[in-house]
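Starting off, we have a lone chain in the form predicted on its own, written out as structure tokens.
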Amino acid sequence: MKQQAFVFEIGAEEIPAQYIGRMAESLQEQAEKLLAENRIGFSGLRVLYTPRRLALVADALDERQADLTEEIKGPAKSGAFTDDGQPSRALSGFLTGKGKTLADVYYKTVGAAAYVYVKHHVKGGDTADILTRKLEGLVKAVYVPNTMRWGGYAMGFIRPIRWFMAMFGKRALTFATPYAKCGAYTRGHRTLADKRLRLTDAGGYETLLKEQGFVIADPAVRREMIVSAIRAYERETGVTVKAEAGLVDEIVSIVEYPALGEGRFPSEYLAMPDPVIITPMETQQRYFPVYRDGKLTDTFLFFRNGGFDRMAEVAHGNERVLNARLRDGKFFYEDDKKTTLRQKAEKLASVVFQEKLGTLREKSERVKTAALAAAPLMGYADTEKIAEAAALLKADLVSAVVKEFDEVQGVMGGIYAREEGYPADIADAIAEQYLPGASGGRLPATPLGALMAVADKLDSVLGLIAAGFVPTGSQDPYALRRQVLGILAIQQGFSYDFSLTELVRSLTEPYRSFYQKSGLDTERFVKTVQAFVDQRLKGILEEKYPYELLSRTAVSEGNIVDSVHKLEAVKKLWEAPWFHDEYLQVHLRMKKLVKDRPAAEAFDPALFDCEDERRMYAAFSTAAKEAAGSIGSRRYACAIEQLSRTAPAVNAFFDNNLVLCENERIRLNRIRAIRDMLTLFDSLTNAVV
């Protein structure tokens, strides 16, 4: 079938950067669904976007819809004809409605009855005609996070729609809506080429926009332009530019034609802590900080949405705005230095953390309790530093800098602690308390920082769940899922081998009044938290391990380290022939032998009456000692392999002797000895597999 290139563009006022990527994904999903439902074959389907446009582009679409032949079920055969063999009213009505005759009828059995069937053939229509009718509906199907309306139109979109453009090969697809018309025209850059541009062939869409409209339609190309410009600047000047991926992504979404500019700010501001300079630079102005030899300089980079014409004037404007931000930052920083962290911490008693959970001072006390409980499990012993860190942990939340730039909470507390002469590990713990900030984010670098980060997150999770704020569906206003993921990431990153469930169970007292008001008793509270934690744990494991392996493994409750050890062990075991041929086989033989047989008393080795029996238990005793060490260090596969070495001796005893002999004393002693062996086999197997 012949194919043609295709492009459909939605032109709008500037779409917010934080939404446009998700909208592009939605347009892709809805377009694929539309084409599939209408039997239109395609290749190379993708969505391009800039702040002013979303463009659905296909390298090739079938010129015609595929033909359709479908079976249509009619009345039951038993009721299709009258007694004299004439078509019944049911059959006649069915055939008339489908435009068919008796010659078209055939029968198929469905279940216990036969039914009348006919085949209906639908010839495929013209793709261009179908799309012309469907494209407005496609626009309405796109996910829009915040719909607005304009001009009294019934249509809603994230920003006012100003034009549509659709081309199928060299053919313009035209239709009109109350708010915009669709045809062959797109628009260029708002300042560099603010005019209508006529597209003559769908395949030339990107070229037309670039060469005549000064618009780079592909976000991947814009990203490459931005990154390449930064790297070229670094090579030419010998500096290092801090180009966070998130900031680059944002720039990609707010420019149509990126042009690199350079600006400077008064060097006197470099006396301030770097976060006070960098935060307004990155988060408020979207500038890139510049470093030389690891130190922040008075230079910054920015990207203009346009060309390089009069760039000096543009740079000067950016410098003026940043200078104002830094002047404010300097004022806030100097104001903060008038009080100590201790004095700031005293103000926490009047700052509400959450209405049902009290003040930040009360939260700090709960964090200290959680940290003291977790410290032995995380290998930290200095309780005095735990208490001091907990008391200062939230102090910077009342500082002027953090009130202005909330992104630096914790970080500024760490800076103030260093400036006041607190030990480095306490300052680091304050700075690291919110890490990791996101999935895959940087972890705390210090043991005390890791402990306080876990304790702070754990208090938020326990407190808010106790107060009745269990996340449901997509609703998670307090980011409790992220908090749990952060705890598990720290646990895994530092190899802290302990059960979160058991830690929670030891920490219920500070939250008792909260969960009792929510109608929970202690056990239900613990189980609610456990289920919430284990769901996050399972999600992490599912990203790395296949379902089949997870279904075979006894994953530990609230212990990601032990769970990973078990999964790796089962993965290794399932691929090993000896695991099936020796370990599982011997385990099964012992279980079958002693099933439902009493063995309350201990066995007596003196009653072993044959060499095979003595060899079997001697082999087991040796293997059990070795396995105990392996189990203690979480080397489960090694422990199971060590137990499997008893297989030859066990099989020899079973094969060469009547295990359940007539002598009752010897028979019961054997059952007791085998059950003793089986206890270790069972516990290890049940714990891992």
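All figures in this text were calculated on a predicted structure; none of them were measured in a lab. Numbering follows the first chain given and starts at 1. Think of the rigid core as the biggest set of C-alphas that the two forms share within 1.5 Å after superposition. What changes on going to the form predicted in complex with its partner chain:
- Taking the rigid core as fixed, one finds a CA shift for residue 15 smaller than 2 Å between the two forms.
- A movement of the C-alpha atom of residue 254 falling short of 2 angstroms is seen between the two forms when the two forms are aligned on their rigid core.
- Fitting the two forms on the rigid core leaves the C-alpha of residue 107 displaced by at least 2 angstroms between the two forms.
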Contents of the next structure:
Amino acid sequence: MKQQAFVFEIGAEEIPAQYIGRMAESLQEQAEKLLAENRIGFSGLRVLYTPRRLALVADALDERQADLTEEIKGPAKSGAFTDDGQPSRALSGFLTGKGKTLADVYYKTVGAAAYVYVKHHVKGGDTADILTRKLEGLVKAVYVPNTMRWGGYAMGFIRPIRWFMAMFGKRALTFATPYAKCGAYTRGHRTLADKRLRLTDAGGYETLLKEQGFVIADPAVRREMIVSAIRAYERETGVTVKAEAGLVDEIVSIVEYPALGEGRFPSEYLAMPDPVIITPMETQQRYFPVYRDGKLTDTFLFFRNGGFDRMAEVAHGNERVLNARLRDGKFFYEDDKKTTLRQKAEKLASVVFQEKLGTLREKSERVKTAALAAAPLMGYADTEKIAEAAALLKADLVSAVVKEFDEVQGVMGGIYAREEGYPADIADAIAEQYLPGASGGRLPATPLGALMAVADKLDSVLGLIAAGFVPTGSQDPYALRRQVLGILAIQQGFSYDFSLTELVRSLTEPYRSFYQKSGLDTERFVKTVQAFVDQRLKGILEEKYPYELLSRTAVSEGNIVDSVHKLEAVKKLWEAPWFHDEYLQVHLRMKKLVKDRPAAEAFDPALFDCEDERRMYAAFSTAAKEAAGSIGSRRYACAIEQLSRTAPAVNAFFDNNLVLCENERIRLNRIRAIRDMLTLFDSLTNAVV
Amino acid sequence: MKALTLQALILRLHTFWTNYGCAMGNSYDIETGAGTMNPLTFFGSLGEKPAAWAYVEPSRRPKDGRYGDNPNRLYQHHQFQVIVKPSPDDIVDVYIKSLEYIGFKKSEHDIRLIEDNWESPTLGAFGRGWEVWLDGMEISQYTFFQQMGSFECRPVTVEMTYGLERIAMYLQNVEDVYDLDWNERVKYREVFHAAEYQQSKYSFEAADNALLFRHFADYEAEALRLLSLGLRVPAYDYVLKCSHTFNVLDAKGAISVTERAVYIARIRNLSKRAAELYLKETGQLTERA
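Got the form predicted on its own; could you also share the form predicted in complex with its partner chain?
Following is the full complex, with the preceding chain placed first.
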């Protein structure tokens, strides 16, 4: 099959950075689907994008659609002919309809009956023709997260579509929609090459845009340009540039041609805490802060959308803006310094945390309760510190700086605490309370910080679930999933080996009035929280361990640290033949036997009535004692190994005796004895029946 | 070229957009928070009839008042407002040309359109669009209205709002708004500094809450009465009065968070009914169940 390169470009007004990546993925998926459905072979299919274009590019597409031979089912053979052997009305109608003759007919049996069939051969069409007809449909199939309309058109897209360009080899594919035409023309950079550019060969798309359009179509290339420009700047000037990946990604998506610029701000602002300076820089202006020897400098880097012409003027414009923002920041910071943290904390009584859950003062109280409950489990003993941290924890939420830049909540509180001379652990705990900020994000570094971070999240989760905000589907306005994941991440990071769900059970009191208002009793409330926590926990484990391994491990409810210990033990033993052939085998045998046979009472060794049984019990007594020690010190692989030593004795008893014997007393006694062994096995692994 | 004075900037924008085909409108004579609230835009963006307007709108934002102390923030700034309906295909290109017309050669600056989705809960309106950044500074809001007065916009009106003080400060290279040249002889300070101080003092300190709450209730009642008489034009005037009164009370801190949502909903209800009347009056509202 002959092949040609292909490119299809959707030209639009500036597409929001936050959506363009997802739209590119969707275009890729939809294009693959379209080509597959239309039997067009392809290779090297990818999507390139800039703020003004989404381009589907293929190194090679088949020139023609693959031929298709279809089998078409007709009437049942039994009704296909009249008694005198002539084609029935049903058959002749079928053949006429399909343009076939009697000679084409063959039979196939489907189920109990035979049916008439004919073969229909469809010759593959011209790829260019097919695409010309289907490309607008492809555009409409792209997932648009936040659609809009423009002009008087019925079309919806992320931003107005201005043009299409499609080229298959050297042939332009042309079609028109009410809102845009498709042909051989693309457009260059909005300010540097604002003109139509004619593409003559699909393979030359990126080169044309780069050389005549001031557009780097490939986001990976733009990213590389940005990163290497930053690295080169660092090398030449001996500084370090803080370039967060998220910010780099955003810049990749808001420029068609990245050009590095450098600006400065008055160094007097450096007297302010770093977050007051770098937050407006990064989040509002998309600038990169520059450090020398670990200290913030009065220099910042920015990326302009193309061109080095009059860079000094552009830099001056950016400096003016940052200057104004820093002046505001300084005003806020100095305003904040007029009151102490304690005075700020007093204002929390009049700030609503959440309508149903009261003020931030009330939240702080609940956080203290939660922290005191969690403290013993997290090995923290200083209750006075907990009370002090809780009292000041939320104070910065009424500060001017945090009101302006909410992303520095906590961080500013920590800075103010330090400036006011509070002990370092109190200041750190305030600063660390919102960590980890995102999945995989930095964890609190101090024990009190970890405790307060857990307590604050736990209060939000308990309070908001009690108030009826259980997340469903995509609805999670308070990011409760992230909060639970944060708690679990801290537990893992610090190896805090306790069950979160048990902690929840002991902490219902402060939330009672809320969940009762929502129509829940304590049991249902706890169940709801537990289910919510367990889903997150399962999610984390499923990411790390294969299903088979997970299904064989007795995960500890609500306790991620212990669950991971067990999973690691099973993982370690997974390749050992004895683990499956002896240990799991025996576990399963016992499980099958005891299953559905409740036997609450203790067993009586005096009732053992055969040597095999006594031997099994002896082996088990020894193993149980050893295993209990191992379990106590979380050496689960060891425990499993110790329990597996009972295998020969258990198997001998099961093989040589009718375990579930006629005599009811003896039978029940055996079940009870085995049940006690099983409990130990069950605490480590799952016997999948 | 000598930097444009503020009034010359306004003149050039008027020249550009009237040449483009916009009718030259006037600021409204009732307090508004933005050019969008001017009836030319509010009613103009409803229904199918084509519209194209350009006008300056003094935009009062009591909360942004800084007693004349802040070089960038103002109780009242001035917007140059342009609307075109239906939004033309090449309208972004035209807008960029307007920037060249007021002195920003496009190849010498960094012009970017950064996502910004606008909404006005009191007008029952929202749109999709951008902030326009010139060398890192936001100089315009650019919005394709999707809904106005709680009614879907079909066809879509595009709104372009130039922040006049900011643009003039950039053109004149001054760091303080009060240093702007209004014309060759008059400075911005002479025109507005006292007003900024006094309006801030009023909004944050001197406003009479009880009186304003009373006024709000009266304005709302009057708007409702006029709406029931089918007089959407004077009724909308009272909607604007409600809106400004609310803004002053809000700046004064007289309205709690929960009450806030209630007041906004009350104003939205009024604007919706004014929009509905306009659409009925012009025969564009098909009765739907």
